[in-house]
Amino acid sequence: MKIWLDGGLKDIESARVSVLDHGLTVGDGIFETVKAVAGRPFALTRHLDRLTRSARGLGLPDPDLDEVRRACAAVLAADPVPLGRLRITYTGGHGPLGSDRGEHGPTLVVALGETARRPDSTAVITVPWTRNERGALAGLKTTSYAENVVALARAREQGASEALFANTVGQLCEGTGSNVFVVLDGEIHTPPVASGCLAGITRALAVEWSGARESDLPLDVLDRADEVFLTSTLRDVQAVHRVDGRELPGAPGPVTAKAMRVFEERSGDDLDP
């Protein structure tokens, strides 16, 4: 396994980040997860655009996107797995043991791990914790991920693969690493970015390709939705067959099945839509 660090490829045994890196000590960093198919990244331009937006939102210098592209290409060429998780991490770099940033500049790491295709459907739970739609990190893909770790652990304990959050005003928001869609009377709805959810890359493509509407939705819409599905980089479009104790028999339902089919066809036709 080869990892890009400090401007070049390194073996996993020699790739070392400082113990004082601000991404480690205080979670001061951003990241992107990119799907790689047969050694080629999917939607890389959209991911790099969001990486820059997240960097600006966190007050980090703009990443050198030419270097990031070179890093992705080098890592993928070194290990062209059939289906991979390409992880781009960009942190505040070496810094003091506190919230102030240092003067050493950012750290860029790019790594690749092999993954498997997700099942067609999955179970989810709702959790009592909320997303803060007015927080400083709302809408940014940061490495401050601890609340997602806690929520996902709760989901695993209950036989689910994802946990869904409301925001502070009780509206449906997102999952720990996914966006959520519901089908009501044949129409697809998803929470707007103003709800505090991440502007997911797969979410945006699913909205564009399925005609989904952005709608403010109460959390209890999950109790009456005809169909529910998730989107994310590695899930693509994935049906939900159980929400908490509510079964959704026959998942994927007809609307979700069409969204899944269209996404698979369109993403196969264009690797950088």
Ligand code: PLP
Contents of the next structure:
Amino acid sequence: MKIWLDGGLKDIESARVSVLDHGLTVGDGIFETVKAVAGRPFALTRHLDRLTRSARGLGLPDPDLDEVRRACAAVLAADPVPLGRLRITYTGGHGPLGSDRGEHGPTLVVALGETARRPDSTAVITVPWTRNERGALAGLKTTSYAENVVALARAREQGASEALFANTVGQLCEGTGSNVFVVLDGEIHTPPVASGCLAGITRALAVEWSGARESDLPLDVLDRADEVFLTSTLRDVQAVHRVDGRELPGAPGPVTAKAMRVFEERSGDDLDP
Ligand code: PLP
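Can I have the other form now, the form predicted together with this ligand, not the form predicted alone?
Once more the chain from above appears, this time first in line as the rest of the complex follows.
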């Protein structure tokens, strides 16, 4: 398998990043996961816009988007897979031990992995830890994912594929790697970006295409929602059939099923040639 590093394609075995790269030592990095269907990236421009926003949020230099596009095209051409995920990682680069930025430029890595189509529905749990909607990293797609790793491990222990967080004021926020939607009296609601969630690209498309409303929602809305669904690059729109101990029989319900259908029909329009 080939990956992009230091301006060119490399064999994965020979690609080397410094052990003092700050992406490794202090999590000073950002990333994007981009779906690729038959070698064509989905919604790449939106992902690159968010990559730039995340870089600015961390005070990293703007990524060279021409290079990122070339890198994506090159790794996709090198390893054709029917359904894949491009992983774009961009870090502060290597420098001295400690949290100050090093004098070396940023590191850009683009890799490709194969993915499987996700099941139509899944179980989720809620976790007692909170997203900090006022933190410096709120809304940025950084590589500081350890809290998500811990929450996801707890979800797996309970037979679920996702863990949902509230924010510091008890509002429903997001999952470890997905945004969350609830259906109440036939209307679709999702937490606003001000709740501290990532401005998910699938979320934005689902809001646009399914007419969802952005609403502040208490966490316990999950006890009474008629339907719940998740969105993310790797899940698209995915129904939830269990939240903690609460079963949601028949998931996907009618509203979620429609959102899934609309997403599937329209998402083909945003594939890069
Ligand atoms: N929230 C978090 C914390 C994420 O990591 C992700 C994606 O990885 C999402 C939401 C969903 O975003 P997107 O639809 O852009 O994949």
